[in-house]
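Just the one chain here, the form predicted alone, laid out as structure tokens.
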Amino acid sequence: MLSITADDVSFSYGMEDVLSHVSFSIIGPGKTVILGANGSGKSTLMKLIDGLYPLRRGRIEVNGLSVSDSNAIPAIRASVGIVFQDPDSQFVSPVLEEDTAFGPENLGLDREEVERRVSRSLELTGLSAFRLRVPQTLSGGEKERAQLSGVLALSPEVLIFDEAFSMLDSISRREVMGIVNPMRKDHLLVFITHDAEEAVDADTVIIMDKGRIIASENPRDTLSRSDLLRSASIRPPFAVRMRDALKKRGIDVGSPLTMEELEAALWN
């Protein structure tokens, strides 16, 4: 079963508490968004999930394996792929196909399997025609897809996106999400972000504030609570902000989360 569970997790940098008694359970496949402002602890939590930081207080399991078990870390990292915010810092080769092959080669796979994974990943991300390009010469959206290609070549079951789309324009973001969203059918997708718009189509939304989880529900019950979001320094989705503005004028449009829902409510 695809799953990430945390039980009473706390973490500190020196004397500074970053996470405090964090507990949750995510069951996949599907899409979960961990939503929080800068400094809320969400990226630290991601590093604990992948075993990048040592866990000293509490318990975290990924697909039933404990991150506190050093023998389980290789299997956890093989099943979890992370897409970061800055693709340029992740590229390790001057040629895209070689960069995509880096992960599978380090798994010790034979050349035929590596080539198969590279070709499949580049095809999935729409970059087959760019396989001989220098990654740094690609556009912002193409770089994000190139980074995703390298992660997909590892065939992970869990994909974590750590503020991965925050530097993209709206067009590039839609292109990348068009590739990523269909994967929720058979992968566990976890988006770590400060942008509530990325959470409107999630299966579960976890809201963090000052190192604690303050809500963990479906997006309609969570994101429609503009008071809760603002208390955590999170800007509500546009449709929710419009709902609040219209309500002040005596116009009730229900609880839309998306522009499509808002438009439908206004026209009906």
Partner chain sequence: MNLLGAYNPGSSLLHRLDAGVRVIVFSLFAASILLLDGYGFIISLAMLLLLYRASGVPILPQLRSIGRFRAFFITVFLMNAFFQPSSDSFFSWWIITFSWRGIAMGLRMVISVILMVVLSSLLTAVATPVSIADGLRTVLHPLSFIGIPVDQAAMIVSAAISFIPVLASESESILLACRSRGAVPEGKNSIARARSLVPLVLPVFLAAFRRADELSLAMEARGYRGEKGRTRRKGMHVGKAEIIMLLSGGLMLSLSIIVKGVL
Second form
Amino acid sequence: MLSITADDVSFSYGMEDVLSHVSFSIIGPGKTVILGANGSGKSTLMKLIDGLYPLRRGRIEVNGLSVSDSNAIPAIRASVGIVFQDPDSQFVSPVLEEDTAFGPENLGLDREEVERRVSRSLELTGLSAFRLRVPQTLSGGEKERAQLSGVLALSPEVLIFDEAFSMLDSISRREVMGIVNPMRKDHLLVFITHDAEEAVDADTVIIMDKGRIIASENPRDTLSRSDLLRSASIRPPFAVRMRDALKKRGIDVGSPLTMEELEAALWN
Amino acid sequence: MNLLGAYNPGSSLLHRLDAGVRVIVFSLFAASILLLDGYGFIISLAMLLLLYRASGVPILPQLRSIGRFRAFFITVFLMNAFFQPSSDSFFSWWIITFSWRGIAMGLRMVISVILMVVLSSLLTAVATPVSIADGLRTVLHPLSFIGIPVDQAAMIVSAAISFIPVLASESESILLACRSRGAVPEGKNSIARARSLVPLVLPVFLAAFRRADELSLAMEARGYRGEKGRTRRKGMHVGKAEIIMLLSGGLMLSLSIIVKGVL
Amino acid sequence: MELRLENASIQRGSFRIPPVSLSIDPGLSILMGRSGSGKTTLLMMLSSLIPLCEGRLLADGKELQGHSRRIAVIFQHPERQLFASTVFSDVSSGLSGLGLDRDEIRKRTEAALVQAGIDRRKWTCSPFSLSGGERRRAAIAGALIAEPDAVLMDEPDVGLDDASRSFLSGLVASLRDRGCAVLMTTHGCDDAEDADRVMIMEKGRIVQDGTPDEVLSFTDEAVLSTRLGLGRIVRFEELADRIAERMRGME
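Having seen the form predicted alone, the form predicted together with its partner chain:
Starting with the chain above, the whole complex follows.
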């Protein structure tokens, strides 16, 4: 069963709460986007989900396992793969295949299985030819794919992307998304981002603002509410902004989310 | 980019050596360098040139980066030249003694250190930190039976090695940023420049901690929970290449013992 | 100030920028490109902080030998370069070595801190007691306090909160008014539509160079306007006007 559930989670680093009474339930497979501006608490939430920070208030369960149960943590970490924002601080080795092997080695798998997983991951991300390259010398998009290989080698059921593609240009982003999107059929994909355009094709959109969840529904019911997004310091998708601009000028085009829907609504 | 710690991919003999054997071989060469102090350093230098040639790693950039630290080496030399007690001195006053012996000691020390750095740079150029750790672990394994935490020590060493180039580039950017704000005086006044570098230690430390923090989080997220239970590489594999290098190392060490005895 | 590179090239590690001649005039110029395209390296070539392998760097026609303080550089994550013991001394360090007397230094530092929106009570505290956004604004204030004639910014908008974002736009606007040459590298296209000039880099070379209208073909606005047959429109509000016009015309 693929699921992440949170029940009344609160967390603080010091004096102020970074997360307040957060509750949600994500059932997979599929794509969920957690949308929030810097400082909304979204990255902290992700770290709590993987048991990287200690949870003292509330409960989080991943695939039925509680993050507060220290015996369950290894199983949780093996089933949750996180791709972080800055690839340069993620590499543990200057040789790609060695870096990709790091995850499976931590699981104590035997040597042949480790090699098999490494080859498979590198194939999935299209980096087989780069096996012996130094990851830090790869281009931005290739580095993200290298990070992804390391994570996929764990064979995780849940994949979390923490602002992972915000640094990439559109071409590299499309390349990586081409690899990642098909996985939504049998994995639980969670994208953490401040870019509303990424949420347009999600199954569920969770909007966070200052440590709280202010909406948790399908894209159309969340992303077209520009006042809600703006109150959370999130810029609405282009099509939504254009719809608002046209409405101000007396033209009503309905509720488009993507460029294609917008186009179809115009000139009709 | 050719500082200590930077890996230089290749397929030479040294690159392909078994991790454990490589650690042993480099230890033999290191011991030779230490023994060949004095005029023997010419032999050490020849050996290093040969090794670099064999590995395909360029030696000039290494020497150039050592050149950037000349202030350090000059200080070491001066400390020895002027503070070495000796009966046969040019002049002596209080704790300062300037003598031939001091100059000789200073030179020997500086040369030994430089040669060791050049050797270590070669090791980190032909072996990734992970494989150095693997090698150390394999070779020092017997020590774990008497309670020494070999696995953890090996991991610490390899993490430290991998951080050297990272910290070097962070320091460089911090220095550039401060220079652009005029916080580092230009010009030849070295003392003023050195003094202005002191407060920069703080941002560099913070950068180091930040990187270490991010890396350890990433390692944990990928399932790292200490060295126990991790898949190990296969045990030491000794083939033709390994035997050649072990013999070379052994030969070098014997040679240096002989030379030391003779001189 | 007009910053000019003449046949300048550089090699940093394995990264090389082939000889390029480029002139940055007063106003806002945007440098865009993929990661690894060489934006930051080109910016560093213009900064006078690192030596060029070939060619020369000129400021207002005069060749620069070494670093000039009339050119300010704001690196990525400027808040990571704070190093003094108080916010005040960190920001004022930018004025050292210019021969100003202490009163003048104090006055200018106070003005800069006020503009950056940093509360007075925090001025004598350690820079690390400030929030992330405040720290970045303080770092930027410190870099610009010597009133440079050229400002080079490397992705200044990465990871910014709202307050800092508006501070940054206000800052860029006042620099432009003052006649500074401002060069910004960026990933995204947001600020590009108001710029005077947009350059796109690929693999160490500038492959496109012109006004936003000429160069920006891949922004949402440009793509939509082209697909609707309105020609290429780069400014959002303008596009909305034209679409509304058309729709009204069709009724």
